[in-house]
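Single chain ahead, by itself, as structure tokens, in the form predicted alone.
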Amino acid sequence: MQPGPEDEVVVETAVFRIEGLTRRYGDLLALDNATLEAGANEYISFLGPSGSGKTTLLRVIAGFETPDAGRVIFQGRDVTNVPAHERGIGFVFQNFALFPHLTVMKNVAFGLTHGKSGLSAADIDRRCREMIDMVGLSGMEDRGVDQISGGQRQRVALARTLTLRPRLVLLDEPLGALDANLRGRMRNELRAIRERLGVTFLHVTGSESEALAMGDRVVVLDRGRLIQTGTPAEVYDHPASPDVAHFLNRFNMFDGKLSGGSFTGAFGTAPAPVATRSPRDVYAVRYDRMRVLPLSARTDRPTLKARYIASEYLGSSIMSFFDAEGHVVEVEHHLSLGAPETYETRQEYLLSWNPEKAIVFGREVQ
């Protein structure tokens, strides 16, 4: 008997790889030729807006959906047509998918007691208690899941997945249902758990701060395409397109015209000797690289006249908002740099920046 495609063994150094994954729903192209690989013990964050294909990608990798084209390679094996329960890939759902009538212990043990683990009852009990202890829920084994907090339910869902000892864990916006304080704590705990187990995590999120904080690499999706992959620093400091810069939610973006090494926009003309090719001419300046000057100030840097609206206190920084003829411009001041300036509401100021720190996109690239 000849082996089928799902039995093909591929010489592979990556734990996981996808090749040209495409998925359609009627006329909607949810995944468009997605290709990526992940190494052992790596944390990859997938970032993109609603409808970008993040969850569809996870579901295809997990085996809950079949791609129209492309392959999924896991641990050197083509698993594209292997059923989800035979892949050895863990999945943590956005809503946790816990059984409300079962205790914490029985929820965690469910996959082992109802699957083909081959473990004795004593071994299942021991493994589940190890995972419950690892996620910090010791002493809660006999509680119902309706008797614990949202953050604790998230840990139960993670422990249930980890008892199966997968080499790859998929997390579909696992922190989305938690409040801000819990999200911050669970970020650190998820990374610590992954590092202790040496498991690769693929984490889908719509939060740019979550993606940058958690991923060893960040993958940005838009309309089913993987439009940039890099370390958090690479993506944050060098977005590959105006869309990536927009998703990061850290840039003031100005339309205009790139020509002859200069960019002309609402602020006038600024030097732009370096630019990234794009079908749109866009000039981007990070919020924390903008400076506020008195209207009478003189500078050889680009300036934009704007009217002060209001400020927000964000804990570690102050975000100030200005109106430049209908265009809202944001200026961030990190409190570690000293006390912030105070501005008068509806008063006009000059916003300025170092043009060498701007990121320019355009059709005409030198």
Given for the second form:
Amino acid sequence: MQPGPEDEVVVETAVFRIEGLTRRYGDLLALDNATLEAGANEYISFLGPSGSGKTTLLRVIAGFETPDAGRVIFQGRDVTNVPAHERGIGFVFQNFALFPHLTVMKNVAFGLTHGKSGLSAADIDRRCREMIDMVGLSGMEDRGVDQISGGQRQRVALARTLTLRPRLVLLDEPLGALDANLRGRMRNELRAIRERLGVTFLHVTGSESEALAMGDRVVVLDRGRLIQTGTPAEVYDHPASPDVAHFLNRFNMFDGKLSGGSFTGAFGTAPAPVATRSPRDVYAVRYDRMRVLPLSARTDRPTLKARYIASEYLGSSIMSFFDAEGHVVEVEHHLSLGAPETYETRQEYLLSWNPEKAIVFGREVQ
Amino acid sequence: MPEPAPALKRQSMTTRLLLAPGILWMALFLVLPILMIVYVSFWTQTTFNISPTPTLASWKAFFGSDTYTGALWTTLRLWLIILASTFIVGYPTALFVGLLVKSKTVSTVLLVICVIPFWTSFLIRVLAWRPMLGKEGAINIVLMKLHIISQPIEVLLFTELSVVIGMTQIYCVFMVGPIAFMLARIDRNIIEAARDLGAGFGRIFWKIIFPLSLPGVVVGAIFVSVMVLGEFATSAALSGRKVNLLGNIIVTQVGSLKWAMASVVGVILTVVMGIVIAGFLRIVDLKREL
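Could you present the same protein in the form predicted together with the partner chain, rather than the form predicted alone shown above?
After this comes the whole thing, all chains and molecules, with the earlier chain placed first.
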């Protein structure tokens, strides 16, 4: 059930395309033949662990780094060798990179005042005030950027980039420096801003929940390669490889052997009629698809004997941790489904799941 | 609130104990001598004697003599020239060491190289300029061998120019250090952000890099000012006693036991330094910037 090309989002007007981008640092292959297309008004999240090449990809697209091979095409023009500021691509830095000695207003106006906008001082002033108003910072124009909070600095960084009206904005882990509460709010505001301005956003993040929540499309990176592209639902429900499933951080993964339509692992043998081709045999069950049964229960579903360790309350759900002979198994119970059962610490339980909902990877796919 | 009081008291007691040695030291060896100098400047000086009878004679003598007021103007003029020359030579150096060199190790090595001349004594560094600049010195010999000049350049040594050259070399590093330190602290992303927003190199330098390095410039300028205003050795050694700074006057007056006049010049020098430092500190709020 790998999403084929026909499942991909149909792009009407490709604002932006990268072809076979490769970037090496010495022996390290930071980007390996990355190819992707993005339409107007799209929000694409790049998800990957640190060192997966996602920041390098963003910097190559922005023009801060030159690729060793491949092309960057933006609005029908090959910009691979065009310097960063002539590309018309905005970049929001991870640490915001605000000018510390300037006020909010002067930060936002910097691009228009010192670039090649050719606007009059009055036009610049009007446009900057509009933008400051849009990101909700009205009344703070004359504050220094060290006199405002982290969330407000984030907005200044965004406004500073957006005043130049770029068609494509690159965000390098923009929410990473904010606390959880602000992160949620900025997420909504970024979506609202994009819908108002019709800008394409490319957003790099190491947080799977952020990637899934923000992106129209999620691109998963690993060791410099784009290993899966799809809508958040596609990626979540059908991870293309064990690595993707691992980055999503929502699956219990079991090693074992796939053969003749069934998978043999720590839990015994379970039917596996559908499987995705992969160089590794892995059986993945989503945390919230696991059920906890008493040791005496009888079921025809696959079961795994495990010892209860502890629980973590997450607000809308409870995450319980079990130890299956050194392998930690996580079980998520959504509280909307009813009050959670209580388990005895160090007691053994049976963990069970619907085998049809498991995601199976293997070398031997029928 | 009865509880926090003893804690507060103990804290202020500790604070006082920690401050005591410093305050004592400064009082004995800075404040007291300064007060003494001010006092002595009003004493009565005769050729072989000095008595604490108050008089304005030494002050009148200072402001009534062209030699003394001339020394004041020479000091101020040379100070401004050295400030400008150390800045002009030092800023680009600091820009290279602090900002353009990407590797931290290389930039540390370069700073150490800047400090290497300090391994020799101050006087030797000053005197070493004589065989460089003299009529038959290294520079003249090289220029003549290359047939760029046919006659040796005589203004190189024992002129104000030689004093400027010598002081610039000696004090330049005090300008380079603080500026390089401030430049190295600038987040590279800020410069990339400015470039991405379309600013050219000149705009980035004048609007971002220079303002952010200004505290370093001010600290460097204070270092250089304090040292140049009190200078006497370089001017004596490299000008052939033609350039007289306030420092040289103090040396001569002390040498001939004219304590009152030496004190007058000392007070004037201290006041000038105070004004200069206060002026620099008005440019930037160092407490906030460092």
